[in-house]
Each structure stands twice: as structure tokens, then as C-alpha cells.
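The chain below stands alone, shown as C-alpha cells; this is the form predicted on its own.
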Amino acid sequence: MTYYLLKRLVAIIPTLLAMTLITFLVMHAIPGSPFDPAIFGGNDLPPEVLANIEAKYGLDRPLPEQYLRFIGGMLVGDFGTSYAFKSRSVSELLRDTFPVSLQLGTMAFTLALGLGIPLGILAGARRGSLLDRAVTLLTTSGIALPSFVVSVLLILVFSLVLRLLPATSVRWEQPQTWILPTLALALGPLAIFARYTRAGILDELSGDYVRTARAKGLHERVVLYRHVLKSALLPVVTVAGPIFAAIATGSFLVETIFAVPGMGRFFVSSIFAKDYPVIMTLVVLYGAALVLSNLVVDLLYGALDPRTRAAARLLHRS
């Protein structure tokens, strides 16, 4: 197991390097300078002024040198200075925004997992019932509706009509401002978890080992929770890792609509401002979260499915 973990952790390095290189090349392939006001509808800067500003930030250097400088700074925890927020470093922006996005994503993920799996179990165990149809309707709506539509509907109902909750989360320290963005961010994953759980339950209930367990006289609840559930949750575990990585590193739609002071809003503004250091850093952060979440998924697979552990041992011996 230790050898497997070390091997997977080492494999993260080329993955992150490939992501940063592709992002770097795409950013610099876009014409224009991030310091040219003409891009945003302002007046052109004199060429010598623009050249001096670019030289200050190292943009006059060859592209390979700029990329290696970013990688070298990243290795020591220095991600550079933001072009859009010139008085602050990227590390300072992350320190202020990442905990907010992580908190929002964790709350949404916990809510989605805590409601989605039980709903999927109930729907799968009672196929064709009224509850099953209601869960199917909920999952279809949750997957079909984009998060910005859900966000607007929540604001209309709970903020404008009922006047129960604030529409924005500018004052993030107030817990009541967490409710609406958490609901908006959790609905899609909740629907996915419920649908995958229901499909897994239905697939496992048709297995021969379930018929054998029922023939032995085991109670239906024992069959469901002791024999069926572990295998049925494998598809949920597969999608849970990437979903958590996506929502815990900032949802720019939900955070923008509810004015959440997280990374998602800064990612959008950095793209429009061509803020290279911020974009590169957020790509690295998301890539690391995605790779690590997939590693956790593989470890959970081994805990839930003994066949995975046996295959890993055989692969290690070979």
C-alpha cells in the first residue's frame, strides 16, 4: 500500500506540469497585453510605457523563461503578484478566498451526499412506488437545471417573495448567508448521487447472490444494507471525488450570483483581466485537488471492493 501511494503521488507531478504548460501556452496565444487598457475599452498606452510595465513583471522575457520562473516560484510557494490586484500577491488572494470556497463546497458536498444516497437507496428499494417517481423527478430536474437558474429561483422565492434569507453573501461571517448558495451548489451533485445510488441498488438487487440470500430467509433490510449497499455505492464513489474537487475549489456561477467572496469570483475576473499568475495558480490548485480526490477514490474502492485489493496486489507482484 505504501509503494502504491508513493507511486501515485509521484505521478501527480507530470500531470500538474502538463496542465500548467497547456494553460500557459493558451494564455499567451491570446493576443494583447494584460496591461493594455485598450482591451477593456480604455485608451492606448504609449508603447514605451507598456514596454516598461511588461518588463517590470517579466513579460518581455522569452516564454520558456517565463514558464520556468513560474514553476520555480511555485516550488517555493511564491506564485507571483496579481496583475489585476497589483498591491496583493497571489498567495494573499488564496489565503483570503480559498477557505471560503472550501467551506461552501464542503457544506454543499455534505448536504448532497447526506441526502442523495438515502434518497437513492429508498428509490431503488421501492422501485415503481410514488417515492421512486418523486426521486426520479428530483434527480432529473437537478441534473437538467443549471446552477445559475437554481440560484435565481432561490433568490426569487426566499429573498424577494418570502424575505426569509439574504440574497447576497458579502458578509460571509453570518451563517444565514450560507444557506442559499449551499442549496444552489448542492442540488446538482445531490441529483447525481441519488441517481447513481438508485441505479446501483437496482443493478445489485438483480444479482444471483441476492436471490440466494433471500432464499436463505434473510430479512430484506439485511440483504439491502449488508450485501447490496457496498457494491451499489461504487459508482457513487467514482463520481464523488471529481465532484468534490470541482465545487470545493470555487464555483464561479454560484459565487458570482450570491457575491460569495471565494475563488470562483476571482477566477472569472482574472480571466477577463488576463491575470496570468492567478489563472496559473488556480489551475494548479484545481488539478491537485482533482488528482488527490481520484487517489482517495481509489483507496475507497479498495475498502469497499475486495476484488480491487486483490488486483492491486497482483499488479504489484508483477
Second form
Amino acid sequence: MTYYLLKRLVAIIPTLLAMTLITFLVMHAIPGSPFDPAIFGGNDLPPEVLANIEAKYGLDRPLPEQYLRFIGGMLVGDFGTSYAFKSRSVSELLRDTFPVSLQLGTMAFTLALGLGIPLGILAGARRGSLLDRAVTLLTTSGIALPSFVVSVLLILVFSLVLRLLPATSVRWEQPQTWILPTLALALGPLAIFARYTRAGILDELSGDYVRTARAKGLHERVVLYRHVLKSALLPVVTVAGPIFAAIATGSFLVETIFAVPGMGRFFVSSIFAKDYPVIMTLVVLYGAALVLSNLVVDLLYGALDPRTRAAARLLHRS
Amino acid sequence: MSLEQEFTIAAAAQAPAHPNNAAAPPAQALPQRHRTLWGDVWRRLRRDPAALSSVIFLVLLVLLVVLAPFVAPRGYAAQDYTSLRALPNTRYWLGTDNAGRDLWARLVYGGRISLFVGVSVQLVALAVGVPLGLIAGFYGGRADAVIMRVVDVLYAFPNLLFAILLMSWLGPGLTNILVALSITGWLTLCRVVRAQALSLRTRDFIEAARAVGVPPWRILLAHVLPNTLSVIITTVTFGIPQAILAEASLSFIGIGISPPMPSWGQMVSDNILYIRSSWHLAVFPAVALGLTMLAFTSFGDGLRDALNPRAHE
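Next up, the form predicted in complex with its partner chain in place of the form predicted on its own?
All chains and molecules follow, beginning with the one already shown.
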């Protein structure tokens, strides 16, 4: 098990390196200097001055050296200095904004799991009931509707018509501003969790072991929660990894709409400003989050399903 | 998908190409009506109210955007300075935006962009993903290894992140959106087609064709391809709304369509600031995008069930 974990962790490194390298090359292929005031509509700087500023940030060095410097700095936790928010290091920017995004993402993910799975179980256990049809309607719209469309509709209903909740979340210290962005971010994942749970339950309920359990005279509730649920949730665990990535990338649209002071905003503005260090850092963060969540999913999968455990053991022996 | 069903699909897909069927002796003709695969699919689709209303909505949408110059004669860029940010009224029945432009016209032309992007990206996906997937799955070996390596590397990137990076390199504009979305747009189709071709490769009817000396390219085109059609159609139907959403998201961020050309995503982000005083400016484009996404998704769901009716039981 430890060996397997180590092997998987080592395998992450080339993936992350490839992502940073592609990002680095694409960014440097964009013509123009990040310090050219023309980007912000300012007057031109004399070329010597521009060259001096670029030299200060190490942009006059050959590209391979710049890339290696960045990777080297990242290894010791130094992400460089932001070009757009001068005088502030990327680590400082992250310290202010990352907790907000993480909190929003965690709240949405928890809500999606905590509501999606029970709804899926109820719908699957009472197939064809009114509740089942309501859940199906919810999942279809949750999967189809983009998070920023949901955001606009939530603002319309809860802020403009009912006047219950604020339309923007600038004042993040007030908990009532958390509700709408969390709902907007959670609906899609919630729908996917509910749909997979329902399908898993229906699939397992038709199994022979369920007939045996019922024939033994077990209570339906015991059949459902003791026997069916564990294997029905396997596909849900599998999709949880990609869903985490969806929440991470979906969050910058939702954060922009509600003006949440998280890192999503920085990502968008850093692209316009050619803020190389910020872009690189965010790509590495999102990439690492995605790869790590896939790893956690695989480990959970092994813990839940003895068959994969056995298969993995066989695989390592050979 | 069951074995018999694949045979039915294969038979139905090939039916028109076989004159023997039509020339069968009349004594053997059954009183039953001749049924084609697409006839069956349409019959099942018609019984699904969600799918049917989606089809009707999509047909109307296509008509609207094709006839845009007639249904929205004011155009998307014409400004009326006497009517800025007007609420829906008799003259501008969805109101006007911040620059006095007709919101209805901008919605219709925005739909034109959305559908154009959605369909074009999927056409590229068909042209690239299907042949590569067929080759990778059917021939296997080194070709498979090379193709799948490329697919896996591109797949590891979060889709939207990759498109954003490419757009910041290419700059805004419709053509660049098509390029940025097409680069990753064929991956899913390629994987799906490869998986299908891989499972067909060892089937008896392919083996039989090989045994009687049918050349590989002909087996690929006449036997493997028709059997992958139903997954291709479903994947493309789900791919269109994904491309539409990607374009809307890019334009929302401000690196998609360049103004004054309208895009639903850009209209939402431009007008979200005024949502307190002029709610209609952000809400209508959001609703248009939402309805279109819903229609494509439930049409896709219906189509998948209609193509694969046994999956339900």
C-alpha cells in the first residue's frame, strides 16, 4: 500500500511539470511585454527603461533559465512577485484570497455531497414516485445549466424579487453573503451526485444478492443501507475527482458574478495583465488539486471495493 | 449494447444499400411495414415529452438565428440614444442595453454565434476525432499508442483553463475561439469511437469479413463505422452544448467574442453590474443560454435512450 502510494505520488510530478511547461510556453508566446504601459492604455516607455524593468524581474534571461528559476522557487515555496500588484509577492496574494476560494469550494462540495447523495438514494429507492420525478427534473436542470446562469437566476429571485439576500458578496465577513455563491456553485455537482447515486441504487437493487437478502426476510431498510448502499456509491466516488476540478474552475465565474474576494478574480485579471508568476502559480494550484483529488478517489475506491484491492495486489506482484 | 441490437443497427444502416432486400419475392413479403433505424428512433423520441419539446425549441432557435436579419431588423450594433437601458416596451420588446442597442436583436445574433461555435467545433471533432479513434481502436499497436498519448496529455488539462490560456495567446475573436475550442474538442469523440472500435474488432462478423478477404479499410468503413454511428451521434449532441458553454464562459471573462458582436456570456458579464436597476439586461441572455443548454441536454438524453432502448430495462 505504501509502495503504491509512493508510486502514484511520484507519477504526479511529470504531469505537473508538463502542465507548467505548456503554460510557460503559451504565456511567453504572447507578444508584448507585461510592463508595456500600452496594455493599460498608458503612454509608451522608452525602450531602455522597459529593458531595465524587465531585467529587474529576470525577463531578460534565456527562457530555459527563467523556467528553471520558477520551478526552483516553487520548490521552496517562493512563487515570485506579482507584476500587476507590484510590491506584493504571489504568496501574500494567495494568503489573502486562497482561504476564501477554498472555503467557498468546500461549502459547495459539502452541500453537493450532503444533499445529492440522500436525494439520489430516496429517488432510487422509490423509483417512479413523485419525489423521483422531482429529483430527475432537478438533476437534468442542474447538469444542463451553467453556474453563471444559475447565479443570475438566484440573484433575480432572492435579491431582487424576494429581497432576502445580498446580490454581491464583497463583504465576505458577513455569512449571509455566502449563501448564494455556494448554492450557485453546488447545484451542478449536486445534480451529478444525485444522478449517479440513483443509477447506482437502481443497478444494485436488481442484483441477485438483494433478492437473497429480501428472501431471508431482511427489512427493506437494512437491505438498502447495509447491502446496497456501499456498492451503489462506488461510481459516485469515481466522479467526485473530476467534480472537484469542475468546482475549482467553475468558481472563477461565480466569484466574478458575486464579486467574491477569492482567487478566481485574480486569475482573470492576471491573464489580461500578463502577470506570469500569478498565472503559473494558479495553474500549478489547480493542476495539483485535480491530480491529488484523483489520487484520493483511487485510494477511496480501493478501500470501498475489495475487488480492486485484490487486483492491485496481483498487479504489484507481477 | 447487446449483440443482437448491434446487428439490427448494422442491418438497418446497410438496408438501403442492398437492392436484394427490395427485390425479395412478393410471396415472402410480410404485412408488416418496413421499419428503418431512424424511423424507430424518431418514434421513440416522439413519445418522450422532454425530448420532443427540446426538438421543437431547437428547431425554432435555428429558424430564428438563420432568419436573424428579418426577425431583428434593427441589427445588433445600431444605437438609439433616446432610449438607454430601457425596460421592455412596445418599441423594444426586450428593452435596450447600456448603449441603446436593441436587446432582442443582440439576443438573436448572440444565438447565431452560440450555435455557429457549437456546430463548427463538433464538425471539427467529427473530422478529426472519428478517423483517429477508428484507426487507434481498429489497428491498435503503435498508431494507438501515439494517438492515445496525445489524447491523454490534452485530457489532463482542465478544459476551460486550457481554452483560457490559448485565448490569451491568440487574442479575442470568433476564429480564435473556434481554434481554441477545436484543439481539445475532438478528444471525447476520439476516446468513445476508439473504445467502440476496439470492442468491435474481435466480433464474429468482422472476423467473417476478414476471412472472405475484405480489405481492412473496407471493413473499417462498411462494418465498423456504421456500428459506431449511434455513439457518435450522442457524443456530438452532448458536445454542442459544451462548446456553446465554453464560448459563453470565454466571452464572460472578456477574452471571447470581440465587441460590438454580441455573445450571451459577454452580455451577462457586461450587465451584471446593473442588475439592481435593469434586471432584464443580464437575466434575458442568461435565460436564453440556460434554455438552449437544457434543450440540447434533454434532446441528447432522449436521443441516447431512443438509440439504445434496452439500456433502460
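Numbering follows the first chain given and starts at 1. Bear in mind the structure is a predicted one, so any value in this text is a computation, not a measurement. Here, rigid core means the biggest group of C-alpha atoms that superpose within 1.5 Å across both forms.
Residue 256 shows a C-alpha shift below 2 Å between the two forms [criterion: core-superposed Cα displacement of 2 Å].
Comparison between the two forms places the CA of residue 53 2.4 angstrom away from its other position, after core fitting.
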